[in-house]
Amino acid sequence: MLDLSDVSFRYGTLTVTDGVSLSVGQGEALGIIGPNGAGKSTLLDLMMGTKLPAEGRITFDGRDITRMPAQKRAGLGIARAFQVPRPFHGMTVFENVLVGATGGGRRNERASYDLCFGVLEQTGLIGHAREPASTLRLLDRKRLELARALATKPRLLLLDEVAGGLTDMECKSLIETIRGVSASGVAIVWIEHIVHALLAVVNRLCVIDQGAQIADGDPQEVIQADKVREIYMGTPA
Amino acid sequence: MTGYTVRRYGQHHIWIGVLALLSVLVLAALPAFAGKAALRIATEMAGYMALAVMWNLLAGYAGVMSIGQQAFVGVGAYALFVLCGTMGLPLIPAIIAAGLLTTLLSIPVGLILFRLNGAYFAIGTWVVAEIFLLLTAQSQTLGAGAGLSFPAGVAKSFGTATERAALFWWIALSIVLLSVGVAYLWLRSSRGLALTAMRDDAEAAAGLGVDTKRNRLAVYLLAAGVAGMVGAVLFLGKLRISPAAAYDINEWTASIIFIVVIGGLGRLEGAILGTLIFFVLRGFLADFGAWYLMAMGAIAIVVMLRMPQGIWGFLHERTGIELFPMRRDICPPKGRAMS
């Protein structure tokens, strides 16, 4: 569904991301780790179209989307929720939710009423509905991210770091509301450190380490690969 | 079907529309016992709301931080003295060509203007207003530095003096009301809820599909046009018009800020009681010569530090009324509860 090929971003000389070639399936989740600084983020930026590539080309559905700002993208089926939640503070819970029903305004109001409602029930938010986006604690901080994303209908769901700094007892429930909307046939790219998390949903992953891809394949397989554990662990002396 | 429901109006919102129909009429119908000094001052400050309502709309929701309106106020005014005073237009047609005009202009001056960011883009805007007002100057047609005197003629064509006042008052309050209007349907749609998302955080608002470049050019383009209006129909008050007052930043710019800052940026009501606020002030103040400035400044200064929200803003913190409906009140279905 979503195809790059040779992508290369830079700021100046520093090369953040270097020739990455990353293809993600109808309905797959697909997990990405990596070292600080590997430019895990900066990929996402590039699917989103947040940050636009010096080199390659991104396709989706076969389509070329290189070039596409990310608010096209949004309304092809590509939604992103950030790392460090971006609640529109000056809104109730249920209106942020709205402004991805709308599409950022383009369709109907109260047709869309009944989508946002059934987001917040998914993502547990129903009983916060009402309240300013910015009373909320971290953890409904980061499913109202999941929502807003979520109300936009995505085809395709980029997660940014979205279990970092729960506790344990909170990223498990997030993990149960991500397990399910992977179910409902949502592909979703996942950038995590907490990797305990994302194995719990993904079922491939890839490795980024200096803005290029070293591994990619089944979790299992992938998280006991020598150069996997030697970025990881270090190694042996 | 979910069962919750979304209500847009609460119970006091029927009478606050009974008394915003009452005071329409009430304004419509102030020339039959208002005088001409009352009326001029009336239309100066329907002029000042207009344009303090779009600057909100500017900078309180779409993030467009322009300190450059001044230049539309002034092109409309010009505009307006040459359709209609050298021309022979119409006085109404003269006045919508005008707003019509500045609409035109800021197509191509808001699309250069916004490949530049933040503070770049407000210097840009006062620098766009500046280079307007030189080449008015320049214009041996617009009567260069001196500036042009509407023709006697053509201002007697409206009536005496008392009639005109009240020509003049109608003329900017249906341009207030026009652009109350505009403001608040716009707010209360989705449309709205886009720009107060952009305002909030620009890169997450377009992640989610909002269309932020032509949100803001939209914005511009509507306030530009306004601005050009109330130029034009203040300007036809004062029968004279010169580069420097048309394109006078303190004025059309720094008070309109003033206004907004105080009656609470980021609300529709705060402009509206901002403008109130401020001829209160100017009518009490303005005998004091330079104190009357030093005196807005420390009272801007301390509504700031005490109210970050604005007067309005500070009301509606604690009493929670809204004088314009923009809600979104959700009530679950029968035996659920919400917090």
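Under this definition, the rigid core comprises the largest set of C-alpha atoms superposing within 1.5 Å between the forms. Remember, predicted model here, so these are calculated numbers, not experimental data. Numbering follows the first chain given and starts at 1. First, how it differs from the form predicted on its own.
- Comparing the forms between the two forms, the C-alpha position of K72 differs by less than 2 angstroms, with the core used for superposition.
- Fitting the two forms on the rigid core leaves the C-alpha of F88 displaced by at least 2 angstroms between the two forms.
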Given for the second form:
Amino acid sequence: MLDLSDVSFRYGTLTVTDGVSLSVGQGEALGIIGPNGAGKSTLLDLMMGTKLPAEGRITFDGRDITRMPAQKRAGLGIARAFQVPRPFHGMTVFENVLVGATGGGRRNERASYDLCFGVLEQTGLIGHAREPASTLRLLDRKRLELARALATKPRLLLLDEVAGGLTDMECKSLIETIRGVSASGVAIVWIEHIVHALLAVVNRLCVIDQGAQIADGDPQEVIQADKVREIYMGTPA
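Can I get the form predicted on its own as well, since the one above is the form predicted together with its partner chain?
Shown below: the chain alone.
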């Protein structure tokens, strides 16, 4: 569904993404790991269209989207949830999700109500629908960030370190929610430092280091690879 071919991105002379080629199939859950500064978030920026590559090609369903801006990619069915949730504090939880459906998803407001209630149910927020978003605890703010993205009815969901800052129990709860999203047929690309969270969801794992693709394949095989262990330990495995 999504295909990156020899994609590179630079800040001046600094290469942040270096000739990365990877694909994501319909309904697939791909995890991406790597040290701080490896270029993981930049890779999601390139998928979403908030950054445009210096070289390479990106296609979605066979359509070239290499130079397409983010808002148009959202219309094709690509959405993103961020590490730091930023809800509209002056709105209720339901109204926040409605913004996702009408703004990102470009749907009629009243025709979106059932969709929004379904997304709130899916993300465990239905009981908070009428509450101000400003009153939510961190886990529920992260669920709301996820719900706003899902309200656009994405076919591909990009998750940017969404488990960061959660306790073990909260992380486990969020994992169950993301599993449910994956089971519904939405393809997922998830970058995360909490590796056990990724391994509980993804069926493929990619490792990025210094902007380059180091490994890609079965999660358990990738995580045990000598080169991957050396990157994380800093010494020969």
